[in-house]
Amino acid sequence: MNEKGKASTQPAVHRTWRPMPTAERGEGIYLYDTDGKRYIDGAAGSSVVVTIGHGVQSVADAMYAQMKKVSFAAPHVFSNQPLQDLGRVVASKAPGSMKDNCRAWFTCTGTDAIDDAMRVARQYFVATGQRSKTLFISRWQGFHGNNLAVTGMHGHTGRRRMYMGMNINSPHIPPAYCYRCPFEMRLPDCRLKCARALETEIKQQGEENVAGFFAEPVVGAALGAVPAPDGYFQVIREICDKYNVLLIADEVMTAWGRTGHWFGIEAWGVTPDIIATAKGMTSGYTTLAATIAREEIWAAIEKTGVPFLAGHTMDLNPVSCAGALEVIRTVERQDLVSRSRQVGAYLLEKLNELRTFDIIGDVRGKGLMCGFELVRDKATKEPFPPASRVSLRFQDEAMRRGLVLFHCTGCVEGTAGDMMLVTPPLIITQEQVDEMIAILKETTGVMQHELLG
């Protein structure tokens, strides 16, 4: 049904039942609909995807060149050259001691990459005689994907409720969320209790049962660009090493320059055991994701002679791999990792000007992955009622003014709280940031008047 209660006549199902404009073309940081209206893509494809901007001809050329050679070769029968080349490039960009000491498995989506990270970890522990290790710990107010297995593991209440009872519910610990500290403490007096909660959970579950811990370096859809505090992942790494638990970094949003590093975890100087990544690797030009694991992990699995027990028909696709290679080369040529760090600092500085509005409770981010939180009362941090759908209304108001944002909910106990992600393509200039901020200020003013009078 549409907003008037009548059945929709659209021939395809969208992610919302509400009417949407039809995107016709993209160029740089801009999108244009079929009516000719221009939008700043302030959310990099709505969900932190686009790194190198829209309409880059060299990516289309690289994919077309591969299509003319071979578009599909069954991945259980053939290898392909773009796959091998991409594997080497990914290894060369991997963080810390993973650099040139890892292998990558290429699949279709970020959810697949997370699911396959669980499979890699499980198969590794079976290969090394540690069959009791089956559990994965994650954090509340974290989002890791949308299949049923992953839904039971991630901590986004709104996306879990429908499927409770159908999935395997995993253990969770509180998020690293200083603005609304779940322990009602402050740095440095808290001694990073949010990180130390992992040790408690491992002990309660039994260290012999815990295989891995999942975390986003900067929490995206579930917290609106909240980076972990300094020192957090160092403590997490120590705990994982102590109890033989694999540290799995969800870099589906945060990799490929988004946070000012090739991989977001690099900001903490920590090397994970497994990385799941997607989105920015292809900048949205095609579907591709990767699960990257340390060489030691793959070698143990390979030694058993048992193939990696994962995969879909379209995995390891040569055209997608060719597209990803050209996207990564473009990031290198234009030095977009450094640009993300520099322009991201400017964006965060300008976003902080929104704090003068009564409905802006917090502004946060790292690199060009930024966000802000909307509150009913700034002093008490009281959220708006979920039924008010404030973040969605904010997104709609910005769209009317030609700015695409990504609205998020559930930062308060998984059920309340409104946030906006501001994550433009890495090619954005300071002048274009100013253009975006001007629209944001107009939008915030209108929304504040509407919500508070």
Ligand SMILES: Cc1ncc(COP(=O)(O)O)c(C=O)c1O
The other form holds:
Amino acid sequence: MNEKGKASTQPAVHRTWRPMPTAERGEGIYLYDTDGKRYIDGAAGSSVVVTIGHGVQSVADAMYAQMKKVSFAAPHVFSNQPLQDLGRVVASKAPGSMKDNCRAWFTCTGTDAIDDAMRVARQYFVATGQRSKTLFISRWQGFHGNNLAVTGMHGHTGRRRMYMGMNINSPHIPPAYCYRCPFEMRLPDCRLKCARALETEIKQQGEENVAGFFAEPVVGAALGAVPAPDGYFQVIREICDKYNVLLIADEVMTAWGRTGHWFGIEAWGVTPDIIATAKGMTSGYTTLAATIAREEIWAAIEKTGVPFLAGHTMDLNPVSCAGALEVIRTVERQDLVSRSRQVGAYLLEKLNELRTFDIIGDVRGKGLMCGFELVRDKATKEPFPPASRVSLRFQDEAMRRGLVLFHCTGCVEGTAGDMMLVTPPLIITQEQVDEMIAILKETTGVMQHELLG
Ligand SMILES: Cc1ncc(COP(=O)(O)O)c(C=O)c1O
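Starting from the form predicted alone above, please write out the structure of the form predicted in complex with the named molecule.
Now the full complex is given, and it begins with the chain already shown.
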């Protein structure tokens, strides 16, 4: 039964039980359903996937060409050429001192890349005789993926509570979230207390027990495009170095040009030890993810002779690697990283015009990863009651008007708070941003009337 009490007629299980249109084709920033209705893909697929736009022929050609050569080559006995080429390209784009000094492991989904980041870190510490290091610290209101192990580690309350008792409940520190500062302080007086909380947590847990710290440079689904404040990752890096804790950047959403850099963490001038990435790496043409670690980490594991103990049947897939290679080359050819920075600044400026509405509490973002927060009372920042499902209703209203957005909840203590992500493909033009903003203004007006009268 769906929410309206009718049995679903769709034969496959979808995530929500709500009836939805069937997407038939995509072209550029637009998607079309089977009734011929056109939508602007303001969510870039499902939250921040599509970079080079829909329907790009050269990606289809690259994948087809590889399929005709070989689609699957048993990864326990064969390497493949697209895999090796992609490994080189990814290393060449890696941030700071990781550039050309790292290796990538290619798996299937962002969650796998995060899970495998934990495996790399663990295996590295075992290889180097630091066996007690098993703990991973993350932040409340941070999301890192959806398998059972990762639900214990990430800090998205709504996506982890169902599984408590079934997973290992990792330690968490407060988020870097200036609009609702967990310490009720302001920059610069706070002296980045949110970053220094990591040191406290490491001391509490015992540095000999802590293996890694996970963070998204710009928090996506759990906060609605909140970048860490200036200086945050520099402090985090110093703390990780001091206690021999690996800094693991979750770049599943933020890499491949999305935030105006190849990798989001570059904005802080900091090099992590491990990066997990997915989504934009293939622009949604296929499923592929990567765990990228500094060369010395892989070298220490390799020296033991123990195989890397991750692995799924479809890892290292040649067709997916061929697709990702062509996507990255397209981002490069069209200079979409700079474009994301430029058009992203324009998008943020236009989104800021929404602040004139009473229900818009905050607008934020970096590059073409933007978002805003919906509040019942602007002065007190009071959120709408969760039962009102405001962000979902906002998403529906926008969709009715031909704009796809991604709705998020839980920025207030994990249970309340409504945010919208606005993350169009990186090829979007300023005129198309204007088209999107016009729909957003109309949608916000309708929602405000409904909610506040
Ligand atoms: C920051 C972040 N990390 C990890 C994941 C998990 O990626 P996937 O859905 O591909 O498993 C997501 C998914 O939305 C994400 O946003």
